[in-house]
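Take a look at this single chain, the form predicted alone, given in structure tokens.
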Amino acid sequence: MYNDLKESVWKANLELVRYGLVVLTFGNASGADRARGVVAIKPSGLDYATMKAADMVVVDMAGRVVEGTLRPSSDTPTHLELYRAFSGVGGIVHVHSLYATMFAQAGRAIPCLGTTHADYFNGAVPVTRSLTAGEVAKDYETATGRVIVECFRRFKPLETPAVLAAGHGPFAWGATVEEAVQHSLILERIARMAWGTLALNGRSRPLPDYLLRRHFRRKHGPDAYYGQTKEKRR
């Protein structure tokens, strides 16, 4: 009944390992279908090596299993949390990357420093507070998500598809799937070079404004210019 779905998101989370975003089963994508109201994800802790499409999860917006025999990712309440929030959101990638991950752990935003950023993401990657004894002791996974979206009350998104969650990890997230994976993709080269840079020269600034936002809306928004027009392509 979802088959395009599943496939989709089986091959969103093969491509995770391609790119070495994983290892072992730390990580999962999901993707939506805002249409029928749900979300297909990664089973919980199913090796990669051995999935198939027909694996994934399909669960419903209250995270009601719809199709499948396998557990949905123990990420799933955070997932849904953050496609209830984000409207426009279509796809979502949790992994434990290294240099992402390093900047979670040390409770650190990634800053503008450079151009290859702004192309992606319209100022820093922000991370979210920690969460609270009571948070983790209640719901831990939904609390995860609902921090997130607090996180995002100052953002866009869209225009900032990503976020550090405190002592954990990277979330990524697009209009799509695919776009999550690339998304997740970028942001640990990002994160790779802030560190780079900022091991070179620990005074390093931020990117000013007026070429951050150049950078960013040549690529994003009704003035893009970046790239091939659709009549152009065909």
Given for the second form:
4 protein chains.
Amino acid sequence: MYNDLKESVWKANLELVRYGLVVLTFGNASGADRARGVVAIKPSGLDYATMKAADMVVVDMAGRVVEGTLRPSSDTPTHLELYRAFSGVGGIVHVHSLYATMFAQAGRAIPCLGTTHADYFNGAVPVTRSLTAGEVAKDYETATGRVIVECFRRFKPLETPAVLAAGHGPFAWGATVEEAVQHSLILERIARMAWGTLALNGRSRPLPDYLLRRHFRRKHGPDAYYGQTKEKRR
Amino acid sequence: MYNDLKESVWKANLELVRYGLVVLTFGNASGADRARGVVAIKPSGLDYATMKAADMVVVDMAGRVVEGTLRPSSDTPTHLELYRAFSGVGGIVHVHSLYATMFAQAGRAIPCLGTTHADYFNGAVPVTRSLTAGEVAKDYETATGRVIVECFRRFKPLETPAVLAAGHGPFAWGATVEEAVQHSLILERIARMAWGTLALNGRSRPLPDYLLRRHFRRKHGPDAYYGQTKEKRR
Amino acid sequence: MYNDLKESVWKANLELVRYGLVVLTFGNASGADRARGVVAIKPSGLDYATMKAADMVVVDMAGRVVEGTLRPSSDTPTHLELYRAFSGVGGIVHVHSLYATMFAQAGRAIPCLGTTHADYFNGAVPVTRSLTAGEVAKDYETATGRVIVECFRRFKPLETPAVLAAGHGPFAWGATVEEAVQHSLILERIARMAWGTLALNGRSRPLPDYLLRRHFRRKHGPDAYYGQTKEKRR
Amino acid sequence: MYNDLKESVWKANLELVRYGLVVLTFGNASGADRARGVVAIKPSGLDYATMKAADMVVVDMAGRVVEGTLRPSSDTPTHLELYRAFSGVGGIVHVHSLYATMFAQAGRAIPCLGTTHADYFNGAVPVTRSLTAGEVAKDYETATGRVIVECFRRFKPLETPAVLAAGHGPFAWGATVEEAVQHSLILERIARMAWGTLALNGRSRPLPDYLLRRHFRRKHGPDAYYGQTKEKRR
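Moving from the form predicted alone to the form predicted together with a further copy of the same chain:
Now the complete complex, all chains and molecules, led by this one.
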């Protein structure tokens, strides 16, 4: 019944492996169908090599399985918390990619040190606060989503389409699951470049605001002039 | 006579190459058949590209060759020492993978800095003490096993399924040789992330105990809820 | 009408992907036909996997499209500024390759620390000054070209065939677009080696001038003795 | 006339590319036929992808071409200087591999920090002194060989089968050209691990002598017990 959604989510999960963002079963991508109020997500702990589109699990916004025989990813409650809070988001990716995870483990936001970053993120990629013992004990995965939402009181989710869960790793999102995968890949790339820039000079300064905004708006919003007009895009 | 065991050990050795954990002949995997009291292991210094399952050498727990015409890995006495001391272990892998070896060479345990680590290791991955001149002179490889066992007086082998031999490199293990390979791969990954985290912030703190335990128990023990129930696993 | 030029520029863009210098759509190569006063360049934001030679856009030296139906790369004004100022340059490449971008983000020139560098660059690879708010607001991409030209008052473009745009990334060039691609690859390699050398020893000294010149002249100018005579080259 | 020699040298050069030790034309391997007093070496600046065994150039120990129509590698005088001084050496490799070159550029020997290193090198991999302006001006490539030989007054070439030419990069050798390639690969690996170990702990100590010697002698000399007896080796 949700074949197209399951197909796109399955493909997105395989892309994560192809881009080197995932080893073994460390990661998951989900996609939402807002009109029907459902989310398709990777099953928990399944081998990417043999996983099929039909294995994707469809849940409603409260987390009840509506299609599929396997258990959904153990991170499903985190994804749902984000879908409920971030209305424009249509796809979410969680990975433990190397450099983004280093920043998450160091409890440090990724500063916007260059235009590669500014092309996709309108400022630093923030890091959440740590969870308390109480939050971990009760509904851990939902609490992970909640501290992300709390952190985003100061940000617009579609202008800063990723976050670092402290001591854990990155979550990235987008209007679609394909965009979420792309943001996840770019996040890893800018994390690696920020890591190396800080190693060269620990006091490197963020881009000035006027340059950050210029780059972000080249690609986003009404004044964007990067890429092709819609009908010519491939 | 031990064809299945030899086949699984041979495959495990090839996996090490495929995952980039081994170059040239730097590594070895072994698997035990506890019921028959034997261990199959890679022959010493053989080329992975032309090695066949039939080349695996089968030894008893005292190290006597019971099947095979080649010389077993020079690290065999270390493997046997671990099998004798760690009763639940069914497979062992030794490699000189890059980042785990850096920690071993620096004589430093890998602290548990994030949930990727906590998903597989119930705390830091320890480093052994250095061997004395006397230990090196006499039964060097057995002594390597002995300092690992000594180090594990404070740990449960299946909750901390790896160790760093000081100045040498990692040993990883598991209930099966396939699990040992997987732990070896994950160890390298978390070593690399810990290395980069410490470069970003040399005073990064380990995960709080409540979060470490939560993650470890998501995947291990009676309360595990990660992955599929046995009959649905692939 | 410009089929050969478009073909060579298309191939050069694909080489950037093959060498790992580009992910997604982060990069562009262009080639000039000086006799006809035109430049062929990659279209903006197009997918490398499906892009064809016929998609390349041909513009004149003032930036007017003379062939092609797609929008040229948003960096076209930067390329044109360089072609107008650097008369011997026949090809230009812009990428966000990892290590060269780290130096650009740190606002630091790449010092000539070894003979690999000296074989291709007659001294340090310079970094531009930052753009002012006024320059960014008005003709940003042209201004990027202008600060590069300003920076090269002190250098000969064909003896130092690359630059780092501060807070942005590298531009490399050459007599042909093929040479520009090669310089872009070598730049990334020497950036990575310089990065690692500085990590080992932050006070590493540049090569002495006599060794720099010797290496550069082994490969360039009238006394070159590296490689084959023209008729034997392949 | 020297077909076997040329074939083995050609294959060795291709191995350098396959192992990622060479990009573009940055490297060369040579092999000696001591009985006939000749050395086969890669031609200068030739593309690895199209190079054939027949392209290898054969020179005598004084550097005169005895077979071949192409110009030999510009580093030929360095190779010959080493063959003349190191009687047991049958193959030499020069590359600009990343981590070994970082140590060469930092002017720093690679300390023996672990058993991976000790398995192949009987102590630190030394770095030469820098060349003087006079040495660079006159017979630069021969002088490069001469400072290596000078540096090896304190070492046995076959027990320390590599060196770092200061500000330049590594040379590795062995009894055969195949062994020289292998040492070049191992050198890069141990350089990378030493680099990372020093980043973790800048005061990491070399292995104690008793452990270094034990590992080196496991693989080399009359008491070696690593690998298979000759007739069983593959």
